[in-house]
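Next up: a single chain in structure tokens, the form predicted alone.
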Amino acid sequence: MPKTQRLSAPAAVVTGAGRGIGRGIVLALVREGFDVVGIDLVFEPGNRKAGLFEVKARVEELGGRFLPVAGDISRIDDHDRLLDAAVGVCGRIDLLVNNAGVSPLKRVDVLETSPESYDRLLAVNARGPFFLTQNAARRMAAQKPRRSRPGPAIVFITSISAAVSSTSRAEYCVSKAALSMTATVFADALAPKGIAVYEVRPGVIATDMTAGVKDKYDRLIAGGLVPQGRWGAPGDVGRAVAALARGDFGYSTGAAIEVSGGMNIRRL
């Protein structure tokens, strides 16, 4: 993305943009005409096969604009720099997608969960997004509204694990449940300011994060775990976010949208 402002295009900030669900979200937003600032912990300008700069190349193939930014969202004192980068090239922030997250380094029984693992997941998956959203929301509230577009929006990518127990990764479930309530609280607080807030809950999505348990979920899906009978793809989540970004659910702030192939259906 050239370091010139293009104020006509809506501007999105996507965390964890270098791979998986974040990558899928970026590409979906670019197809909707967004300029995107992608934040990721891994920043390798020489790597065009994976990561932020692979995403940048793909965005440019689509005719879009993408600015890669190195950042760790758990470092709250760095949030100004991350959001300043977006405002510097886009002039504003129309959409924030809190996607970045980590899984436990090792799956263990809840009775073996360590304080170190718990603190790491809460810092990245819940605390960081809370304060990044606080910062971005202040900026959004101070912006001049666009006449031709819906108001600004914030999307939290949580997980079905926000409401579904997994005893071998308890700290992950707790972090996603906390993030889900974060979405609810901000939706409540920001509605009077014209800022919509949504939660998207992915199910079993094929990404690097789930690659290590592919065989397990292949068996579970074959056994009927997912009513629609397949793995989800990052593009499935990306299209849901794009619909929210377009304003298709403009009267639904606070909604939690599950992208799980029907895993939300209670069945006998």
Ligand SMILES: NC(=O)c1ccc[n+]([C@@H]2O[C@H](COP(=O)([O-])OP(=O)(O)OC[C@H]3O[C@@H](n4cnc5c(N)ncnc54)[C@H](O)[C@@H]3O)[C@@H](O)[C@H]2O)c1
Given for the second form:
Amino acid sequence: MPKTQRLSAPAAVVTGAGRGIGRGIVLALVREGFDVVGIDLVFEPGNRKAGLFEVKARVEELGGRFLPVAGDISRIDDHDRLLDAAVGVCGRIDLLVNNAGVSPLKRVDVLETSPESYDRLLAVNARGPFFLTQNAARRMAAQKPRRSRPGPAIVFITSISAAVSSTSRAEYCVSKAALSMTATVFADALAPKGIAVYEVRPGVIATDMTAGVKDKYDRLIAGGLVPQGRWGAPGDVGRAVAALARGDFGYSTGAAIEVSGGMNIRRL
Ligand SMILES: NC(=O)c1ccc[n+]([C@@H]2O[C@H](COP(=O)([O-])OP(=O)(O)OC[C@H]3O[C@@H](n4cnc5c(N)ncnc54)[C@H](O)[C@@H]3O)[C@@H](O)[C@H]2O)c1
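Return the form predicted in complex with this ligand of this protein as a structure block, the form predicted alone having already been given.
Then the entire complex follows, led off by the chain already shown.
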């Protein structure tokens, strides 16, 4: 994205933008007219088949603008550089989407969960987004409001696991519950400043994260796990984020929206 123009286009920062749900969110926001700064741990300028530079090429096909930035959101001392890059190019930040997250390297029973895996999950899935949000919110609060758009917004991609137990990945569930409360606390604190905060809880979405358990979930979905009867796609989550970004839920700060094909329905 050249350093010049379109200061009038709204600017979004999306973490974990190189693949999966993050990619789906980027494309939905570009269709909504956002310039997007995409942060990811994996940064391979020579790779146009996958990752941030594939996303950049796809965004440009759509006529949009995308700045790939290398970064690890668990490194809090690097957050200023990441957000400075966004402000340097776009002039401001209208939307932050905390999407980057990891699952345990190995699924084990809760009685075997290691402190190392627990710390890794909490660092990436909860601690990093907490402080990135704090940093971005300070900047949003100091920005001149736009007249023609809804106020700034922050979206947290948590999971149904924020509220649903999986005994083979306890540390993931705990990290997403922590992230869910992070969304709630920031929604409360930032409402008077005109910054809306939302939580989006995906269900079972077909990405690299779930590729290793595809057969298991194919069976469970065939057996009725998901009322709407199919895997979710990154675009399902992307469109929900785009609706929030548009301001369609402007009087609903603090809301948690499930994108899970109805897994939120308690059934007998
Ligand atoms: N796939 C699902 O079924 C599902 C369900 C509910 C919630 N989620 C959540 O949605 C988010 C995206 O999941 P996904 O399925 O697209 O995962 P994914 O593994 O396919 O993609 C995650 C992306 O985030 C990047 N990333 C990981 N750690 C990072 C870090 N420390 N800093 C910057 N970037 C980092 C990865 O490089 C990758 O590009 C995660 O927070 C995940 O927990 C996924």
